[in-house]
Every structure is written in structure tokens, then in C-alpha cells.
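First, one chain by itself in C-alpha cells, the form predicted alone.
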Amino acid sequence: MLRFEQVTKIYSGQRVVDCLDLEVKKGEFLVLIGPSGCGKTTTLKMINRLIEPSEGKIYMNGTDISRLDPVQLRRQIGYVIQQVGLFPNMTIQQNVDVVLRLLKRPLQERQERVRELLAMVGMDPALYAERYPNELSGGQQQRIGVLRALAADPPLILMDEPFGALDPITRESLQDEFKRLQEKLHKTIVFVTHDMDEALKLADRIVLMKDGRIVQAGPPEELLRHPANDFVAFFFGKKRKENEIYLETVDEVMNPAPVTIRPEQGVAEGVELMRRRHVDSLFVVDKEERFLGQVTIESLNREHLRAHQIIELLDTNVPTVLAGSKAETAFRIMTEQRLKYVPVVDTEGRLVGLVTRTSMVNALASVVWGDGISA
């Protein structure tokens, strides 16, 4: 998909990127990481020719990009930045379809594409398409930035610290959401970050840079287990000391059988199910077991005379974590939002388990005292 051959960028005699040889495969999620000034953002910007190399060649699908018209090249590449860069005087519809308009796509096609994309990230097109950026939260604005990059269905997406300005909870949520999107869409992505946890969570392959050169490139597990030198070991070891005890993934600490109910079932059935299973919350799923939200004992008690079906009491504003995520992610969400539990979903949005406070206590006890703690 992408190939760098001896690519160098020189500013005032300094080699910011120095003889870079790198290949990015089709469908790969490649993360560039390294200390400030290592050349990662410069490398990214040379791909869409916002910065031109001083030496060397970059090829996209076998074509030397220096031979392509820069504007036409950029229309083939999605680009997401930390500052989002939405046009404040345009609606969400207009912000998302801006590249499609430049490509002179028909109005109906553009509208359908925007509706499809908004629905993909759980933003109702009827509610959001005609709003303006200042009417959205920071996380919602960043979602729109990602959707704009996806709108023309480009084969390549560049992302420069896209979630860096967000609060930790929103950032975790968007990382999970984007990981699900990538597993569905299989785009080729080059992603710049300074956040080690973000790199480990998202990357198929990590490229660690220093002084404009690649120090080591490989899957996250390889860099953690087999650092090429002391710099790699130190860089990863700042958060992961050799003797650190790891908490399990959410899959290992979750309850794999949460109590579920369908949205069309009756409220009386819900009350009876709670009584029978000795729980104070029910998790609502559709026929494919996709997670829709929750119903609590408080809402049932408050609205049981008015409501007839579970869907009438459905709370959809429920944080989730992706299966395979670190248990620490779920624990952080629970503690920061003072939640009793966090549902675990797979890449298709199906409910596969539940991390509870009991899960957290047992996992932390295991870390402190060993594996001999019983549930």
C-alpha cells in the first residue's frame, strides 16, 4: 500500500527524518510513536504531501506520489487531526460530505452516505445531520472528524493524535469505537500518538522512532517482550517495569452470563426476572444479542404503572468496553463514573459479559496476594 525508500527531511541542516525505509501493508493499522521531535508527524505529513521530502521516494500502490497532483492525492486520503478542523459555519451534513462535494457526487448520494456514517457511530442522522459543530460535545466533534475522513471511502487514512485533546473517558470510548470500525472497514491507517497505551491498544504494528530513524518496528507483543535495545526497553518500561504485575483482560475477570431481556418483553416480565435472579438491573439485547442498553430497578419502580414494554424504560447511555481490552480500562471507567458495572461487547456490539465491582475486587486482590483468592 505504502512504501518509503530512503526518505529524508532536512530543516536548517538537521535531519528530522533520516533515510526512512518502511512499508505499510494494505489493511494494516500502523502506529508511529516516539519522543517529541522524533519525526513521526513529519513522516505522516509527507504521505499526503503537506510536507515534501528532501530526499527519497514515497510510493502509494506502486506509484511515486511526487508524480501525482497534490490536491488529487489528498482527495484519496482521509486525514484526521487533534484539533478536528470542522467548519463552524457548516452543518454536520456539510462537514462530513465536503470531499464528496469536491468530487461532484450527487446530492442524494451524499445525504445517504452521511446518514450511513452517522448511524455507524450511533449518532441519529435525524438529530445530528443539520446541527452545527458548536452544538456538539468534544467527543461528538471528533467522531465527525473521523467520519469526514471516511466519507469518500479512501483506501488510506492518516491520523495525527486525533484523540489527544479529549478527556480520558471520552478518549477510551472513541478508541474502542474506532477499533470496532477498523475491524469492520479494514482501512489502511497510519496513526501518530505519544500515548503508549493508545499504541498498544490500537496497533497491528508499532514503529518506534528516535532522531528521525526507526529504532524498532513490530507487533506490540514483540516490542514488549523483545525490545531491540535499551532505548526500546526504557521507552516501553516507563509504564511497564520488568517486575510489574499485569491485571487480566476484561474477558478474564467479567461475569460471562449477565441477565438479559429483549426490548419487546413486558415490564411485569422484567420485574419477575429481577426477583428470580436476585439482580437490580437487566441488560437489554436484540435477537442477535447486540447490546441496546439497560433497565434498572429504579426505573421499573418509578414507571411500572405507565410503561408496558421494556423498550419504554430503556437507558441507552451506558458505557461499554470492548472484549479483549485491559481490565484496567473497565476499572477506570467504573471508578471515574462511580458505576457498579460495565458491560463488555464484542466487535459486532454483542453483549458478552459484565465487569462488576466484585470482578474488580477479586482481580486486584489477585494482584496483591496472588492467585489463591476465591470469588
Given for the second form:
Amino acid sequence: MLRFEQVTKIYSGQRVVDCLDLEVKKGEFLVLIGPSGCGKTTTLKMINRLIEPSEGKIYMNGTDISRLDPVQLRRQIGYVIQQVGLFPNMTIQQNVDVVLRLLKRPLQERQERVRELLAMVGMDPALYAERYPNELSGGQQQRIGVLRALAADPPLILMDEPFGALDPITRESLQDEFKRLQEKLHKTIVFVTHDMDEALKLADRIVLMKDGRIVQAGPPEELLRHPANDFVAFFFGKKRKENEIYLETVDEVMNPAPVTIRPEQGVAEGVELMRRRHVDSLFVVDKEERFLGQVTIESLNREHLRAHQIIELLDTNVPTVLAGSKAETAFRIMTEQRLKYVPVVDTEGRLVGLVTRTSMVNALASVVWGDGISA
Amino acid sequence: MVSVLDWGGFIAANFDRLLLATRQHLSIALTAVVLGTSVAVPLGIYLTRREGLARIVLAVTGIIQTIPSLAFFGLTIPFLGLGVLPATLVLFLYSILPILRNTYTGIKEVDPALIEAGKGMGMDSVELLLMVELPIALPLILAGVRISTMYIVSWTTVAAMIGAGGLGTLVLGGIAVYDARLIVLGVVPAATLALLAGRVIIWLEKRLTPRGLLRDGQVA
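In place of the form predicted alone, the structure of the form predicted together with the partner chain is requested.
Below is the entire complex, every chain and molecule, led by the chain shown above.
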């Protein structure tokens, strides 16, 4: 799709990009990362010729891009910048369809396309198409920035720290959303960031740059596991250990005292227990502490007029994990089945604890930051 | 003092004169501003593409602006004589600077991120100008036109000194014959016209500024 051959950019005697050789495959999500001044943004901007290389050639689908008309070239490449850069004088419709207008597409097609795109990111077209950028939140604005790059359906999209200016929560949700979008669209993406987490999360392949040169390029896993040198290892910092650390067993991360109730107890007692202990579900155990199932606030709420005893509301279809199994197992069950918790039972079937999302977060935090902060 | 009744009679007696003067006044002022705008806006745009030239041109027009209008009117007499033409010419020159400066600044101040976004989307320089730079600079350009118009409408009064007509003739006449009423009859309509012209352009600014550029309903 894209090939850099010995590309060099010199600014006032300094080689900002130095003899770069790089290939980007079709459908690949390539992340350029490195400390500021490493040449990653310059590299990106040479692709749509906002910056011209001093030496070397860049080929797009085999064609030397310096032979193409830059204006025509850019209309075939999506472009998203950190400052968003939505045109304040245009509505959302006009912002998103700007490339289609440059390509002189008919109004109806443009409107349909914008509706389709807005719907894709869960923004109601009827509500947003005629608004102006200053009427949207920062996160919504960058969503529109991304849609604008997608509007003409270009096969290649360049993104220059697109989520860098957003608050961490918005950033994360946009990353997730964009990742989902990419899984559907299979664009070729060249993405610049200085945020390691972002690179690890999004990239098919990471290209780590320093002083205008590539230090190491490869899938995230490879850079984590086999850093080419100390710089790479240092850049990836503690994250590198993530894959080497042995995750604890469920016993170490579980809450050992979940709130339980007996099947023969009354429904009103159950409600009172939930209120007192601030929980939304109760684990039903028999006299021997054997796990029978659960009762949730939803079923209590639905059935409290009809039912008298807890046993009538018992939900026995609850996945459990065995004590002593790896924490990872519990986490996987929770993630895959979208559960808030998994009860832990011993070989006798007795309830011994509960793995919750909080346990999961704590366990991961201890891996990421070391044990100091986690508890 | 003169009574209201006297005023009524006075205005009635001079009504035709007042009407003619107002018409001349407006025609001179509008011609100057329209010409000024049609030169200043394109020139301002051009200057944003020529940094070095911009500094020189803005300095020169700045100097023109500092010449007292009376002196300037006088200076043109040896070359263009008396009448409407030299008056309009001088006023036209005066009208350029505020519009030129605002056009230049308005376009220069467009957020570089927007320029980069526009270029990156594949706009050529004309498209960038028409779709991004001018619409965003428009409120500032119109503000320049407003300032120019208000100045020119009131300065047109001075143009009477070189025989261009307009409301200034009433003022000069009033001074010549020691008739304060005649002076007032020239000055009040001139001031009113200037204010009215300002209002009209403010209205235009509001109409032409896209909603996305308004802050708290104010023109930027």
C-alpha cells in the first residue's frame, strides 16, 4: 500500500527523518511512536505531501507520490489531526461531507453518507447534522473529525495524535470505538502517538522512532517481549513485565465474605439484607454453605409481591470457578459473559468467595504499577 | 433660542436644499466605501500571501491615514481641481485602511489547524480561501467596512470644502452667514447618516456570520 524508500527530511541542516525505509501493508494499523522530535509527525505528513521529503521516494500502490497532484492525492487520503480542526463556519453535515463536496458529489449522496456515518458512531443525524462544532463536546468533535476523514471512503487514513487532546476517559472510549470501527472497515491506517498505551491498544504493528530513525518495528507483543535495545525496553517501561508476571489465583484476588442468604429465608429479609449491606445480589447457600445460586435485585423487585421465600426466586444458572484456579480464568469468564462477578466454590461445592470487577482491577493494577499501589 | 415653530418653517424653507445635499452626501460616501471595499478586500487577501509586501503596504496606508483630511483634500486640488471626483478619490483612499487591515488580520488569524485540516482534506488554495479563510474572517472584514463607512460618511462633510457638495455645504453656508440653524441642519443629518450606516452594517454582520462563529449571540 505504502512504501518509503530512503526517505530523508532535512530542516536547517538537521536530519529530522533519516533514510527511512518502511512498508505499510494494506489493511494494516500502523502506529508511529517515539519521543517528541523523533520525526514521527514529519513522516506522517510526507505521506499526504503536507511536507515534501528532501531525499528519497514514497510510493502509494506502486506510484511515486511526488508525481501526483498533491490536491488530488489528499482527497484520496483521510486525515485526522490532534486539534480536530473542524471548520467553525460549517455545520456538522458540511464538515463531514467537505471532501465529498470537493469531489463534487451530489447533495443527496452527501446527506445520505453523513447520516450513515453519524449513525455509525451513535450520533443521531436528526439531532447533530445541522449543529455547529462549537455546540458539541470535545469527544463528539473528534468523532466528527474521524468521520470527516472517512466520508469519501479513502483506503488510507492518516491520524496525527487524534485523541491526544481529550481527557483520559473520553480518549479511551474513542479508542475503543475507533478500534471497533476499524475492525469493520479494514482501512490502512498510519497513526502517530506518543502514548504507549494507545499504541499497544490499537496497533497491528508499532514503529518506534528516535532521532529520525526506526529503532524497532513489529507487532506490540514483539516489542514488549523482545525489545531490540535498552531504549525500546525503557520506552515500554514497566509494561514490558506485564507479560512475564504470573497472575495470582482466584483465592488471592477474591472477596472472601460475600453476602449470603438461605433459600428458606423470606423475601423481605432479602431486601433488608441488600439494603443494609449495599449489594444488589445475594448468594444463596444451604446449611453446609454449599452454593445453590443467586437472587438479584431485579428478580426481587419483579416478584416480591408474588414470592414469599428466597428459594422461589433462586437463579441457579450462575457460572462459578473453582478455588485455586487462575485469576485469569475468572476474569475471562467475566469478560466474555459480561458478568459483574463470579462466585468461587471449593471442591465440596461450598461458596468461599467472590471475584468482582474490583478484584480484577486491583489485580491488573498490581501488575501494571507494582504491588505498592494496588491494595 | 429658536423655537420649534421656527425650526419647522426653517426646515420647510430649506427642504429641497437638504434633500439634495443628503443625496450628494450619500452618493459620494457610498461610492468611496464601495470602491474602497472592492480594492481593500482583494488586496488584503493578496497581502496574506505576500508577507514582505504586506508590511510595506500596511505601513503606507497607515501613513495616508494620518494625513489630516483637510490637508489631503487641499493637496489634490492642484492635480484634480475641485468637485466630486477629487473628494471621492480622497475618501476612497481613506476608506481602504480599516478594511485592508481587518481583511489581512482576519485571514492571518484563522487557526493554523484549520488551514492544515483544509489542505489535508485536499482543498486547493482557492477552495481554502472560499470555504475556510473568508467565511471565518468575514465578521472582522465587515467590522472594517463598518468602521470605514462611519468615518467616511462623517468626513464627507469636509468634502464640501473642495466643492463636492453634500451636507457639508450647509455647514459651510451656515458658517459664512452666521446661521447656526444651517450648521445644525448639515451636522445632524450627517451624524445620523453615519450612525445609520453603522447600524445597517451591524445588521449585515449578524445576518452573514454563520451561527457557528457567534459567541453568546455577539458578532466576534
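Computed from a prediction, not measured in an experiment: that's the story for all the values here. Think of the rigid core as the biggest set of C-alphas that the two forms share within 1.5 Å after superposition. Residue numbers count along the first chain shown, from 1.
R277 shows a C-alpha shift of 2 Å or greater between these two forms [criterion: core-superposed Cα displacement of 2 Å].
Shown in the overlay between these two forms, fitted on the rigid core, is a CA shift at P88 smaller than 2 Å. Put the two forms on the same core and the Cα of G34 is off by less than 2 Å between these two forms.
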